[in-house]
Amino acid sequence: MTFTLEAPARPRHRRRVSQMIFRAATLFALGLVLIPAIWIVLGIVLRAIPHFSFSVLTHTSAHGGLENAIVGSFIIMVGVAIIAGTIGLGAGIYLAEMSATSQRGQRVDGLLRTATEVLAGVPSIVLGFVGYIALVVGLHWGYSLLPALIILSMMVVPYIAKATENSLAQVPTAYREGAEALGMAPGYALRHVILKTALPGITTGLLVALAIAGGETAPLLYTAGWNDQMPTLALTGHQVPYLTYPVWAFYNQPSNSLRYLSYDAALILIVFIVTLLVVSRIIVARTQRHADIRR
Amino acid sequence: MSLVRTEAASPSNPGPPSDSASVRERLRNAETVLWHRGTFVAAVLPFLGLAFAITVVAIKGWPAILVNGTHFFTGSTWQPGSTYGSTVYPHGVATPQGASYGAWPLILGTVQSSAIALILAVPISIGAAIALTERLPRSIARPANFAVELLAGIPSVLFGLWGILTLGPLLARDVYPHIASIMPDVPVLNFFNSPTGHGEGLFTSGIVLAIMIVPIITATTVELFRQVPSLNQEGARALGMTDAEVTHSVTIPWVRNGIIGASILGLARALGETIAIAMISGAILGHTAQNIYSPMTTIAATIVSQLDSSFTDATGFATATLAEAALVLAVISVVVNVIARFIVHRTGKLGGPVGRG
C-alpha cells in the first residue's frame, strides 16, 4: 500500500487561483487609490506649467500675479500656528497629563474631551458661516484677518490637541518615573523631559493643522474676504487674500489670464502640500532613528 | 496618567506655607499650578467654541425654523420671494412676500452623494489597506503610503478644480453614455439611464467625494490591521489558509468595528464637504436629481453658493434660512461623528481628520 502526500489536484489548483484573484483584487484596489492621486497632481501641474511664469510670485493680483495671496496665506498660517498651536498644545497637555482624580473632575474632563472631538466633526462651512454672522457682521469686524484666524483655529485646535494627547501618551512611564526620582517638580519635568520626548509627534500634528489652514476655502470665503492688494497685518477692517480663493473664483472666468492665475494658484498649493508632507516625513524618520521608545 | 501626583503639588492644596520652604521650592510649586490652570483654560476653549458656534447658528436660524416649519424638510421649492414686493409677517417674522424654502433637494443630494461615495470608497479602501499591509515590496509600499498621505492632504478646492475640468468632461464623454446604454429600463437601474449630462452632477460628485474619503478610511484601516496580533494570522497561515481566507476569517473579524467606525468618519467628511461639491455638483436649486448624472446640490454647497445672494434679502430671512440649513448640517455631522468615534474608540483606534471643506 502506498501513500501519496499530494492532495487531490483540483482543490489545490482552485486555492491557488483564489489566492491569485485575491492578491490581484487588492492590488487593483490599491491602484484605484494611487491612480487618482497621481492623476490629480499631474493634471494640475501639467495644466499650470505651460502658462506659468515666475513673475506670478512677485506681482499682486491687481497686476496679474499671486504675491498678495501667497503672503496672505502665509500670514494666516503663522497666525493659526500661534493661536491654535498654543490652545491645542495646552488642551492636549491637559487631556493627557492633568486629568482630574476626583469623580466630578473626571466628568468635566470627559465633557471637555468630547467637546473637542465634536468640534472636529463640525463641517468647516458651518464654522465659516458662524464667523460671518457673529464676527464679520455681528461685531462689525468686516472681512478681515481676525475672524479668519479665529474660525480656522476653531477648526484645527482639535487636531493639534489630539496629536499632542496621543504623543504624550506614548512617552514611556520610565521617563516620568526617572524625572520624579530625580526630584524634579512636575512642571519642570513636563517642560524638560516629557514635552521634549513628545515634540516630534506634536510637530507633525502642527504641520497637519497648517496643511488644513493653508488649504481651506469655504470658511475663508466669508471671513477673510479677498483683496487684490498686498495684505496688511491689521486684525480687523481689511480683507485678506489667500491662495485658495483664485482657484475657486477664477477657474471659470472668461478671461484666459484669470484662468491661468487659477491654475498657478493650484500649482503653488500642490507644491506647498508636498513640501509639508516631506518635512513631516523627515521629522518622523529622524526621530525614529534616535528613539529607543517607539511602539 | 496624572502628572500631579503629590499632594503638595495639587492646585487645590498648594502645600503648607512653611517658613522653611525655600523660594525655589515655592517657585517650583507655582509653576506646576500654573501649568495646571493654563492648560485647563486651553482645554475649556474648544468646548466654549463649540457652544458658541451652535448658539449662533440656532439663534440666527430661529426665525426660519418658526416660519419654514416642517415644509423645510419636505418641500422642494427654493423661492427667496420678491425683493421689491411687500414684507409679510408670518409668526411675527419679517419675510419677503412669496418666500418659500424647502430643503428636501439639498438634504437628499447630501445623502445621495455621500452614499455613492461610501459605496465606492469602502471596498477600495479595505482592498488597498490589505495590499498595503500584506507583504508588499518596500519599493512599492513606501511611495504608495506617500500617495495616500498626499491624497489626504490635497485641498478640497483642488479636487473641485480637477473634477470640473478633467474628470467630469472625461466621464461624460467616455464613460456615462456606455453605462446608460447597458442599463435596462427597470426600477432602481433606470436611475442610470440617459440623459447623461455634461459631467457636472451627482455621479461625478460622488466619485470625487469617494476619492477624498478613501485616504481617511485606508489610513485608519491600515492602522487597525497593524494591531491584529500576528500570532493569530501566523497560526491561520500555518493551517494552510490562503491570504483571502486569513483576511476573511482572522483579520477582518478582529477589526470589524474599527472599519465600520472609519467608514462613518469618511461619511462625516463627505457630508460636510463644501467647495469641491459647489464646483462639481452643477449647483441646481429646487430640484432633486432626475437620474444619477443630473445636476444637484448639497446643504454645504448651498450655504457657500447662496450666502452672497442672501444679502439682497433686506429682511434677513434668506440668511436665517441658511442658518437653519447650517444647523441641520451641523446636527447631522455631529451625530454621525459621535457614532463613528464611539465605535472607533471602543476598538482603541483614534480618529482622523473629518469635516473639512
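In this text, rigid core is short for the largest set of C-alphas that superpose within 1.5 Å between two forms. Everything numeric here is computed off the predicted structure, so don't read it as measured data. Numbering follows the first chain given and starts at 1. What changes on going to the form predicted on its own:
Relative to the superposed rigid core, Met20 undergoes a CA displacement of at least 2 Å between these two forms.
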The other form holds:
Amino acid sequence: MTFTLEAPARPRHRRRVSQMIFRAATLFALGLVLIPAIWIVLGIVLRAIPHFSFSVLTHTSAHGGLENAIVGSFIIMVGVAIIAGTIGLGAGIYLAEMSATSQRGQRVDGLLRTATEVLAGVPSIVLGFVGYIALVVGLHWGYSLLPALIILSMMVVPYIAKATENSLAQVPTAYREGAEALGMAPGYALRHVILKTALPGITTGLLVALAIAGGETAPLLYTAGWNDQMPTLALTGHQVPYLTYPVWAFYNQPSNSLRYLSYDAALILIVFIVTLLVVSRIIVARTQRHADIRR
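Show the form predicted on its own, please, the one above being the form predicted together with its partner chain.
The next block holds one chain only.
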C-alpha cells in the first residue's frame, strides 16, 4: 500500500494571495516614485516648449538668453568634479583598502565614517550659510567661483566616497589575492587591477553626485551670487551665473519673457541631469554585460 502526500490547498492559496499583495504593494510604491517624477517633467516641458527658442542658448540673460548661466553651470560642474572627485575618491579608497590594516587606521576609519555621515546629513542651505560667513565675508572673497566650488564639493564628497567604498568592496577577493601572488606591489595592484574593476561604480557615483550638485540653488545663492554677463575663470571677486538662479528668481517676475526664461532654465536643467543619470545607467549596463560575457 502506498500513500501520497499532497500539500494542503489552504497554505498554497495563502501563499499565492500573499505574493499578489506583495506585488501590488511594490507596484504601488513604484507608482509613488514615477508619478511625481513624470508630473514634474511634463509640467516643465509643457510650459517651456511652446515658448522655447534656440536663441536662449546663444544670448546672455542680459539679452534674453541663458548662455551665461549654462556656461557658469558647466564651469561649476567641472570644478566640483575635480575637487569633490579627488577628495571623495581618496576617502573611499582609504576606507575600503587601507583603514583596517592597523589599530590606528581603524580609529581613523570610525572618525572618517562619522564625519562623512554628519556631512551628508547637513542641509545644503546650512552649508551655504557657513560658506557665506566663512568664505564670502570672513576671507573677503566675495560672491565668486571658489566659495561655490568648496561648498558644493563639501556637499557631494560623502556620496562619492560612499560610492567608491562600495564599488571597491564589491571587487572579488580573488583579484587581490591573484595580484599579490603575481608579486604586484600594493599600489600597482590598486591602480591597475582593483580600481579598474571598480571604475564603473565609481563613475556612476561621481555622475550622480554631479547631478545633485547641478540642481542645487541655496548654496549658490550664498556663495556664487549672480551675474548677467558671461562668467570668467577668476576664482574670487567675480559673481558667477548658474541655471538654478533663473528658475528661482525669474518665475515670480511680472515680465512674461523672464518667466519664459525660468521655464527654459528648468528644461535645460532637466535635460542635463537626466543625461547624467542615463549615462551612469549605460555605464553600469555595459559593464555588467561585458562581465557576463567574460564569465
